[in-house]
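Below, in structure tokens: the form predicted on its own, a single chain.
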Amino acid sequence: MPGNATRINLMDLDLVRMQEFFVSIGEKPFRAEQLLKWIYHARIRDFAQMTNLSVQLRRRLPELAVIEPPEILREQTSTDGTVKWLMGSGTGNAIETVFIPEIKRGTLCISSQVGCALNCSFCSTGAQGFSRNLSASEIIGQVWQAAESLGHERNGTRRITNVVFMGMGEPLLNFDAVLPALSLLRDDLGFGLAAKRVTVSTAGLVPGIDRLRDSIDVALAVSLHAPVDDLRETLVPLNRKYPIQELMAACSRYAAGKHKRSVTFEYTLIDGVNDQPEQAQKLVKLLRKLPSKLNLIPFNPFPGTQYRCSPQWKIREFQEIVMAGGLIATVRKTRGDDIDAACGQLVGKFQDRTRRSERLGQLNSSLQEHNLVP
């Protein structure tokens, strides 16, 4: 498990925090750049191998710090090439991370929490409960482990081209750990990914969207799944706190911010629930004035769910209606479903099995803790 009771995990630190660490132990700030290159470019964790550090510093660092990503407990590979890792997060808990290879890109889907408190009714992760937030080292450590396993940037091969926070958890409820991980993904001393290649997906935490806009330049995806409040409240209970009108206003602010980015809206198509032509037309009215694109996702079943995936003809019809209304809409290809790695299927392994009322209580406490309540 990342972290140590007496030593700091350097994977919790972005450039600024790494500089502060070295200054605090009487070293020059430039040591931070050296360490980051060793960790994320060379993927070296042994201080003794960091040959441009003084011998004295190499001997001292193990007494003060560790470099520990989450441990890989299991790796599975789908028939379509998708790879899923189960990574340990301590005391019987584990998270899931998924790599989706395509011809021109490789997308890594990472988790931000052990479980999820939001209880979206169509998501397997939410149905399992919530345990805790991940640390920054556990978040960026997923990318580190995937890069090491895939041979990322060895022999000139850049396997991971995109990283999306679409795994377990609500990223904006763990903002203080997610932000340094985002910084390391963007920083040339880390993984050096362009802003458009790092995406944070949220169920609609309005204050978190504003905070993200003001903090770092990355892409935003919003799990919408319904064009009207009453239906969205059934699918995404967070809508009761931040209804669609407030959510759309936050998305408009994000798109109009200094980085001028469009917003991706994710819409899981569930048979007989949100896939009707009139719902497609309402979606057009909702989104047509906002710089955006629409990602239509066929529902991926999981044990115990009451929902079914919309048939292909309904998915095509829905796509045709929204595109005729002027929206850019793509249908996400289902990948990795034979190893339960498809969208909405990640469950990991964690101890908490709380009831819905308790999970909502945890959510409200977390919102208040991070000043994310109106």
Given for the second form:
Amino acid sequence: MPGNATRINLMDLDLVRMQEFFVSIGEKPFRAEQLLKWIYHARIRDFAQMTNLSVQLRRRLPELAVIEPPEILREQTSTDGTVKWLMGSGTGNAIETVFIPEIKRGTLCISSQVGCALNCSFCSTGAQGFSRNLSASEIIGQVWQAAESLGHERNGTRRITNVVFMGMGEPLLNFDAVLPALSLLRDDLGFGLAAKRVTVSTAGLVPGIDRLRDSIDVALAVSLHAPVDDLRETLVPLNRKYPIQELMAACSRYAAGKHKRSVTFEYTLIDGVNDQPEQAQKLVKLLRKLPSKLNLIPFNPFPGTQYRCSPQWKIREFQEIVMAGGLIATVRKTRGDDIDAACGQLVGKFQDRTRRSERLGQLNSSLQEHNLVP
Ligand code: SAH
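We have the form predicted on its own; now please give the form predicted in complex with S-adenosyl-L-homocysteine.
What follows is the entire complex, opening with the chain shown before.
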């Protein structure tokens, strides 16, 4: 049997691509629907158990394909019920996925890249740097693994009702892998989530926003964090390339696009940096003409950061000003703090330790090779 390198991972394929695959091996396109149901509804990965495929196809598929999500390397549960998984292939570069249970919904926060290239000054993933893009199977596979681990049933209590691309990475910089994953989240043959329950969060990549609008119907969240360019540049360096005015124009195009979705703006409140009443007023002016919602996020500190979270009273004051100005604004509750699962705290720490011990292991064996240790 050939190795994985020559076999296709069926988790990389959405319906259209899966149909192409079956046609390319001389099978009928409807096999794709059967396969998707086995993978995402029944969560069966073993071809031998796929009883509605012909015996011959069941024997042939293992030679051509695998069904492989990223492996769960570690699972942690917070005192508030938040669950965080470290996933990866075990060969380095782990990613983090977080489940946030609430009374009426369960939100899964997934990663799109290992690390991030955008270097936002208040985000610990940014401080870690960029390693690589995830494949579609590594993206949708996070949802598959989380569902499996939570015992996901269509009506269960720990049900994944929403998926947000707010973990590690900038999803619109990994568009080609994110798109099939979005399509599998939306497709009834996949996870069957409504458009408003799948959110792509971006630091403001203007061409990506337009491409998303033209490609699929999902919700858009934009990480704004400042109402003016000079401040936004210090927080989100990408603002130098796509300043606020251009970003707002792209958001208007998105909201006016064929799916008519209002845009959510994320605004992380950092003490003394972007939480002043004048900044709240400017934000009102900037957003008031756009169909939008504002999500205020208390800054989550991480080791080495110079920023602090705004005090409660300032967060409330900021919210009151923007609401008085006519915006719809909510304050995000910090969840999973005790297991470093909150926004901006995802860095694949466990993997760092693993890599360190791997490196130490390598060092020791090379020292031994050269007879440098007793
Ligand atoms: N790259 C995408 C998605 C990942 S970040 C984006 O920028 O939107 C997901 C959200 O968490 C973003 O709004 C980001 O600005 C916010 N965030 C990052 N670090 C944070 C921190 N330390 N405290 C609070 N929110 C943070």
